[in-house]
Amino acid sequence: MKGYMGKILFVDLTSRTHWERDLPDSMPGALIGGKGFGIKLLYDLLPPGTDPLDPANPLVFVSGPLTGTSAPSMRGCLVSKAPLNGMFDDSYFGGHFIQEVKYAGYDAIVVIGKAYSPVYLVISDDRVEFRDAAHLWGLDTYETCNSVKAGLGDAMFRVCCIGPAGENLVKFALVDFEPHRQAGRGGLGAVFGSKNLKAVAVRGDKGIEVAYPESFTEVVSQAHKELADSGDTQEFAKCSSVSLLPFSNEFGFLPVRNFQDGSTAQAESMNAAAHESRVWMRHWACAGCPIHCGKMGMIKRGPYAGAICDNVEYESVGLIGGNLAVNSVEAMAFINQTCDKLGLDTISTGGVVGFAIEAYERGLIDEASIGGLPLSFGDHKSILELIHQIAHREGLGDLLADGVVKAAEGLGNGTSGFACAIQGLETPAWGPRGSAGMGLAYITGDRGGCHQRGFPIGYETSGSWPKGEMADGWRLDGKGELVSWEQNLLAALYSLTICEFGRSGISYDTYRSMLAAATGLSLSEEEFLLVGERIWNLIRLFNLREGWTQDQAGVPQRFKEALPSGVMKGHAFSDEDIAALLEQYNAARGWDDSGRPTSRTLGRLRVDELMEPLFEGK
């Protein structure tokens, strides 16, 4: 089928030997690429119960049948089961490396086992090299990424790294592909360093066909012209996500000083307008995208003075600015940074920085375990420290490299009730409070409680959604429908690798003609949706395969205690809620009361069909 490349080329580090597979013929039709691709490699390489730092949990990069074209706005995805929580997790970037996959000649790359000692892959073509990595470790994602590039003699090649979190298996280590752009969540670095893997580099060659080449080139003509006459995508390639902030503020979704609150009076020290004034340089963008959200920066005041830098998105704004209290936009970008460069995951990094301010202002953390470290609320050189001391398991960084919920467990004295996570990972920047079906998009969450998989508060707050109109923000009827219905379109837009910016200008009327375009894969809107609910029920039975049950899905004691402030003022979760919205959920997905789907639902969607192994090694 036009589009694919029609090869996977499989890497095992302990033996130091790779193959090719044909891409199956069933795959493209029924999971398209991306996010469908990565689920079923997964299931059919992973053996059950593998933990997620065992070489044998594989690494999985995988495209989709847009990447690498003109359409635009499309990324990469990383899979892999996840250090952080043990569930499926599927972590997309941007920047050019998924793209120079598919001109190297593969759908997908599969890293298996784990090497001796560090190295880093080579890949150019058909051409794959083990080479040693033992000048690289311990080096930064900057450093790491131009030391490759200058050893390999050639700016053209793509790389991917870690940084010292992803060697010291932090659970929510990152990786980061080409300084600036994050596979982030869920801690698929520390699979990196769990395999002695300290980066790829790839470079390729090939072309890629489309099946129809004039409709293609129409039709993507028509993505570009939709993405200028969206005001969200124009907003967003002026501010990037930032822009999104004064609307968290004002309803009360913003994290502040560990989810205590959800609006500050800060706001407007945090907005863009101080970024682009104070930080920001000029704009950049990923592989053939016309949003150019990317803004590079230098910091020209204060301690960090000097330092080059990106933009911080908003999540890292809520989780860095609001949530750890740090105003100033010279502090939160130099923060980000430095995640950015340690190999940390900027959101989980502000959760569990969070949980240990409030902790040691609890008196249940002693100056002494912490080296005399002074924690504060806005204190961003503590605040610094405490993020290097993660970065290197060092003093009570050790403890919170495991993430937020282990980290209580070590603590205890009731600290679990305010360990802001849902389903074992840390939560984003849009606290659930105020938005019951923002809070049942977390707790049904295929990766754990992440905005990413269904983001309902943009029709709670507006009043409608395509199926008619919605329930405001705190009613619960429809919400379960309504959430089902997201996770769907998502899933399967997902299956194309799509970038979120992307979506808020492109039809999906558009992105499905691009497909057809693109592979003569012609679905319906129904068809298209049934491809989505089709990957969200088998990573459903992945994640209980490996030991996930609804047990899992409720909300911290701190979601459970009334929003002190925003228009959502006065709203919680409770225990009936949580179980009202999962009745509704689990009947509108066809599951039983456990959230299991149920066999009438796998059989409608020829789930059982793609239970046989199509991957089972060499």
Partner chain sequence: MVVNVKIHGTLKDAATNSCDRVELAEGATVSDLLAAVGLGCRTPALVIADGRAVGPSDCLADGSQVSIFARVSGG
The other form holds:
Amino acid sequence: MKGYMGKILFVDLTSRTHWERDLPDSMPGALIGGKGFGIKLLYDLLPPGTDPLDPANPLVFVSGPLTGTSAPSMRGCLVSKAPLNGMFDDSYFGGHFIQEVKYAGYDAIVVIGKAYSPVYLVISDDRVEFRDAAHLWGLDTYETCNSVKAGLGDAMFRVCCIGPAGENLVKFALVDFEPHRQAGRGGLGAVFGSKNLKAVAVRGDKGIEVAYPESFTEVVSQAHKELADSGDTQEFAKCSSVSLLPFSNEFGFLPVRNFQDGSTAQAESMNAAAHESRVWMRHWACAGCPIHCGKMGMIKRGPYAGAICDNVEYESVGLIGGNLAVNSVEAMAFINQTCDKLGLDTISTGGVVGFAIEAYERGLIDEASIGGLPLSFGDHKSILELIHQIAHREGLGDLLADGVVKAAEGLGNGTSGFACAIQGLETPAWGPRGSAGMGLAYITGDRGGCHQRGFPIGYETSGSWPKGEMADGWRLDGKGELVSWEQNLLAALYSLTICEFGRSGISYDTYRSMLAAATGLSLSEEEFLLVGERIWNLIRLFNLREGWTQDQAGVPQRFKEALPSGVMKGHAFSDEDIAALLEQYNAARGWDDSGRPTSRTLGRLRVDELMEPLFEGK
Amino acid sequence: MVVNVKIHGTLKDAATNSCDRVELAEGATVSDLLAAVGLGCRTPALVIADGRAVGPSDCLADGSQVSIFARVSGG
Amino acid sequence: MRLYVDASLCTECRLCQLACSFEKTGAFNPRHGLLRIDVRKSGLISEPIVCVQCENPLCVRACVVGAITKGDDGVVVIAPDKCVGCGRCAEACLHDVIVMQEKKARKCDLCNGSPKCVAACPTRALRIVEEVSQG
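Having seen the form predicted alone, can you show the form predicted together with its partner chain?
Then the entire complex follows, led off by the chain already shown.
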């Protein structure tokens, strides 16, 4: 089928062998690509109950049928069982890497096993090499990428790699995709590290063909037009995602000092205008994307002057600027870049460091264990030191490196009450208080409490969603239907590996039209949503198989206490809310009270047909 | 009456009147305010008045604090 | 007529290369586009490198079979039926924008006056300029 390359590459690091399998004909229609292929491969290939850091946990790089074409704003998807919370994890990344995977001839690359000593993979079309990575071990992500590229002599190899955090199995280590994009959440960098895999370089000479070139060109132009005409998208184009800051700050969704507050008087000093005037110099874009939400720049003032860096995304501004109260744009940019270089997810890092500072301020961490580090909110020097300790698992960093939930278990003394994670994933820069929809999305998210598996805040605050009116954020009515609908929609869109920022402008019809023109796969709106629902149910079956239970939602006490400021002041995410929302949600999904899909639901979605493994043996 | 307005993001560039304080007739609505600041022909995703999301036909009061946002897509 | 580059506006999105490869090969791969992007200074700079239809085209001089000619309109074109795929032109190219593929040399011909790369560029980093005759 056009749009697809028709092959999956398997690489076994233990035996240093590799082999190809044809993409089964049933896959595109049933699961489209991206997230859909990712869960199917993980479901098949992971022996049930396997530890995420076991060699048998597969790492799956997946593309979508539009990836690598001129269809705007497509990303790649990295799938594995997450070291951080033991759930399914699909982490999306921009840049240029996944496009090269397709040009090399593959819809997906599956890496299993564990190398005897550190290696990096070099994939050039159908050639796969296992190279010694002893000289790369210990290097940061920027150094690793430069060193790998210099050794290959072709600037169009694309590289992904881990930093020291991944090597040291930090549970929220990321995978860095050169030059400035990351698969951040869930700790997939630690899966690399557990396999002794430092980097993957890939290039390819194959072209991607589409089924109907003329209509494809037409509908891609339509997508570009929608992006250009969208006020939302143009906001990202000009100001990147940090443009969301005034909104979240005004409502009280912003994490401030470990979510002790939801807004700050310092927001003005951290907003897009501050970044633009002090750091940014030009726009930067991922492959095939006209939005250019990325901003390249340079730190020009203060102790970090001279560093060339990219922009700090809203989430990182929220978790570093808000949650750690580092208000200086320069210090924020430098901490952000340090996390990227060490290979740490900025969201989780901001979460665990904010937690540590609060615990220290409350006298719940003894002086000796932090080695005299003067921990306090806003002190970027000590924060940077602690971040290095986490990446290298030194001192207090070793405890924090397992994530905020484990760190609170280790510290005891009631610290779990302000360990801000839901389903084991450190909470992103949208506090759930005052948005019951967001809270529900967090407690039902397929990879934990993530803002990208449903973002009801927009519908709640504007009072409407595609099916009519939507109740205010603090109200519960209609939220089960809203969240399950958006999760299904996003699962379908993520099977195309879309970028959220592209979705801000491109209509769902146009996405489906691009899919049809590229592949010939013509899906109605209902059929498209059904694929998303099928994927979501398959992931729930996977999570249940791996021991997930609904009681694990683990909403910390902090979110159950009233929000102190902002439009949503006084609202909380209470136990009663949680119980009522889950009841609504499970009913909307056709799941039983414990969150398990009923056989009727699985039959309706034809998930039962997906239970047979795709591949037998090698 | 006078309302206090904050215009955020790129809407600030589109607005013809970016004053913090805008003079309006008694009983003016959100859409009157948008017209007064030069955003009448655009539809901002979200207008917040005194801490609540409001629609075009909602009335404003003297001294209202109004924030105008271009959009609220997730990031 | 020739291409004009303002690298300060380039975002490295490679839509130009994708449009070129689709136009010239019917498939997408930026490597098959007839222009390239040079990334420097830790990614601070990305510069599109295009064929400037040289006044003194070294590719024409390098070709031993006379397959490359500069027309009256100034555009330097390769006749595919004459090209023997020796690669001398690519070696000689000042800007490394001649691509060898399936044993043929390919280069920018400005798409008969409406370059697809220019149309695809979202930031006007690539533009067309009409040149005053040096005559």
